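Presented below, as structure tokens, is a lone chain in the form predicted alone.
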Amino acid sequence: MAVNTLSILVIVLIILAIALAFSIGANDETLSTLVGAGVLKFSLALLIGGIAVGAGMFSFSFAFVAKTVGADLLGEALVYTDFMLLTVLISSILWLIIGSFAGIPLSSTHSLVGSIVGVVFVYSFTQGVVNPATAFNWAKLNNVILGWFLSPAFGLIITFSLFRILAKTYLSRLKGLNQIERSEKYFKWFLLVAVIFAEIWVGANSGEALGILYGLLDNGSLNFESYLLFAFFCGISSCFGIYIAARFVVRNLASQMINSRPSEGLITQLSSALILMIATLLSLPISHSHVIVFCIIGMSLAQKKEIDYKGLGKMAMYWILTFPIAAIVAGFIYLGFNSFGLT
């Protein structure tokens, strides 16, 4: 479809979701791990995790993830017009805003799923043409929300058992500080194999930009070409959202680990791979901070050291309030447009 046919409010969806492509990317703290154990230089980090992210981006683009959230969560008889398409970008937007300058710790893909549910509630009730309680689809709904609270029980279970292995069969039997040092230095190399595994798999699974995408793909206004090449641009956004603006997030949270050892951030980061691999595979949108901070904890628990249950017990009441919060925004900004008869 050639750019001058399309509208103006399809344009900016397009526009909105290649800056929400860059907003992933600049916010994406995995290679924390490694420019904190030294292994390459920060420039260099920043741009080999930068090319996985959208390299995992554009070639999961054309289903999994983006068809789960710009298709499958809704019913048979519904797809999202523009204007659905955004208030969902405009509500997980603001709700993700109002958390940050709040100090709050929330998750976007929680907001973009509570936004969508939000929208389609209101759009089947006051259209009058979907009913409400066949405008989803139920069984991938609750799928996704399932493997919200799965994906981080399974990063803890999985951190523990895989250190608990690796520290009873290699890391015990280590003699001496020298042996140690040397065995760690070796870890690091493995450390960086982990590290792009984990950002391929990160931005397979980032499906708020390519969702839009993808609903403007089912709903007619983009052909499937003008589809790739967008998804295309999405992922190089990303790509410079990490070597513009993750710098900041990774040379703070870096500067934090220089205490730990490789061979702790290879357990953490080929952990949180594993579960975003499997979750993109079945299609699945889940949170990839909630699911790292799951694999900490697991890390902690393997090692005795000290949890803070009150924070995470915080954190926990964020995640889960995020949802309806977002769905119930989502709907008055919705209600909003279709007091002017934009629906």
Second form
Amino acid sequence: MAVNTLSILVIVLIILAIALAFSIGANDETLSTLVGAGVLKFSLALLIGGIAVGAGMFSFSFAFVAKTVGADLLGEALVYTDFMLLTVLISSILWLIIGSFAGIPLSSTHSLVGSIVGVVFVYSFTQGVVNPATAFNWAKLNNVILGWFLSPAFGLIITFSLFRILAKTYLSRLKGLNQIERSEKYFKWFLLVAVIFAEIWVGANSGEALGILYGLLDNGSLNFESYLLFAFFCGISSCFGIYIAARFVVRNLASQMINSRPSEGLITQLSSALILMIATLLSLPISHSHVIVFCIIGMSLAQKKEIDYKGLGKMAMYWILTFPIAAIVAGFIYLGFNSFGLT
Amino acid sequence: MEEISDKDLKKLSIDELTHLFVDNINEQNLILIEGIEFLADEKFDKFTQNLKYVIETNTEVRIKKTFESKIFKSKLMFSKADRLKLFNKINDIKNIGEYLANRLLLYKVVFPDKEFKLQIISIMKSLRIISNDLAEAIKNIGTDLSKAHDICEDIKEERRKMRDEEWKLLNRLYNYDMDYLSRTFLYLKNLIEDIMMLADHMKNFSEYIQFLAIKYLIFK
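Provide the structure of the form predicted in complex with the partner chain, given the form predicted alone shown above.
Every component of the complex follows; first up is the chain already shown.
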């Protein structure tokens, strides 16, 4: 392993990538349905969820979303420089911190890809060696952005359809609370399987940390063995993120979910896991939070419950704004580096 | 009602404990109603005996404690709060009944005339129907929510009829040539109002059961 030969900047990038993996775990709310349904003891649920996310992140690190973020979004003639990667990290983290303080729910995926676009544009304009028109793999970038719109829509449709089928074929036949409770006892265990399945794909689709490492692999700063080792560390880090830090988010959300039935949680988690799986296998980084929000909307529509369209519209506006703002922020930061001759 | 040992109580499910509890409370309710009918007939000994039974009986306390220890251990989060609320609402019937019994025992009243007696007995008949229907509805929550919902409609209908009778009765009471600060007047006024309070609680309870039916039968 070539750690000794790595520059300080590469080490900083690796540490930041591992820290980002921790924060991915720390912000993961997937387990709240499981905890809210009382399937497992809190600590055990966190441990199982953490292992599933870490395993998913590491298992799919050799290609898929990590490769898209770390290499495939760029045009053929272009690889990331270490400062480009640093800028992408700083910009996406900065925008997420601003969002958190302002209480705005943002997507880390949109923020990351937006930052990449901003940095690459500035790089191609300032360096002059790359044509901005060929700086991107436009087909890939279009697919990624298309995926951002399609994944929530499909999340809604799949949840709605699956739940209507389940309701029509089974749930509507349950006559009394005893029968409902008995059947929900079984659904609890299916929910456990669905949440583990979902966590694996949440980890697999979290391209933020591994994308940076893949960029280092692609530009030759890391060899494949080192990459796999650090990807493994990222997996461990995300596992710790869930176990140590996600407990606050999970506890908070779980307490709001105690009224929802395990069968509802099962369908929501299963739908979002399916979407994440398909997106990962197509190497498309998507926003898990967007998908889950639309899955919940699908569930509400299937149950004919009211939907807060005003809140949803506000959220959608922030989602749309994240990409351009992250791109602009990243562009300015990279310009700042350039002014000091750091490219 | 047959005594059940603590060991056997612990073997019962949450739903079975609720059934046992509601049977217990309903039995006490019927004894209270019968006691008021004895009062109307001026059978004061039987009246006192029935009302003291309602006040002194505490077999339901053991059921309540067993239920509480079970519900807190229950892993079915989505229905836990509803089951607990249901149980507490049954317990409230006991509390109101006990309050009513204590107030009625303060004085032995002789009803002003036969018409008044008959109207009280008619109200008691409705209250008995409501109490039995409510027990039936509660027992159906576990097995047939639709049926429980329908029974609650009957309860609401009976309560409506009962309310008309109560207003007529109050109207009658206020038009007697009587000292309005007399014990008899105050006693009878309180009796009618306390019966209304118990009936109102049961009607509100039936609405809660209907809410549960709608909540859990959302896919129907």
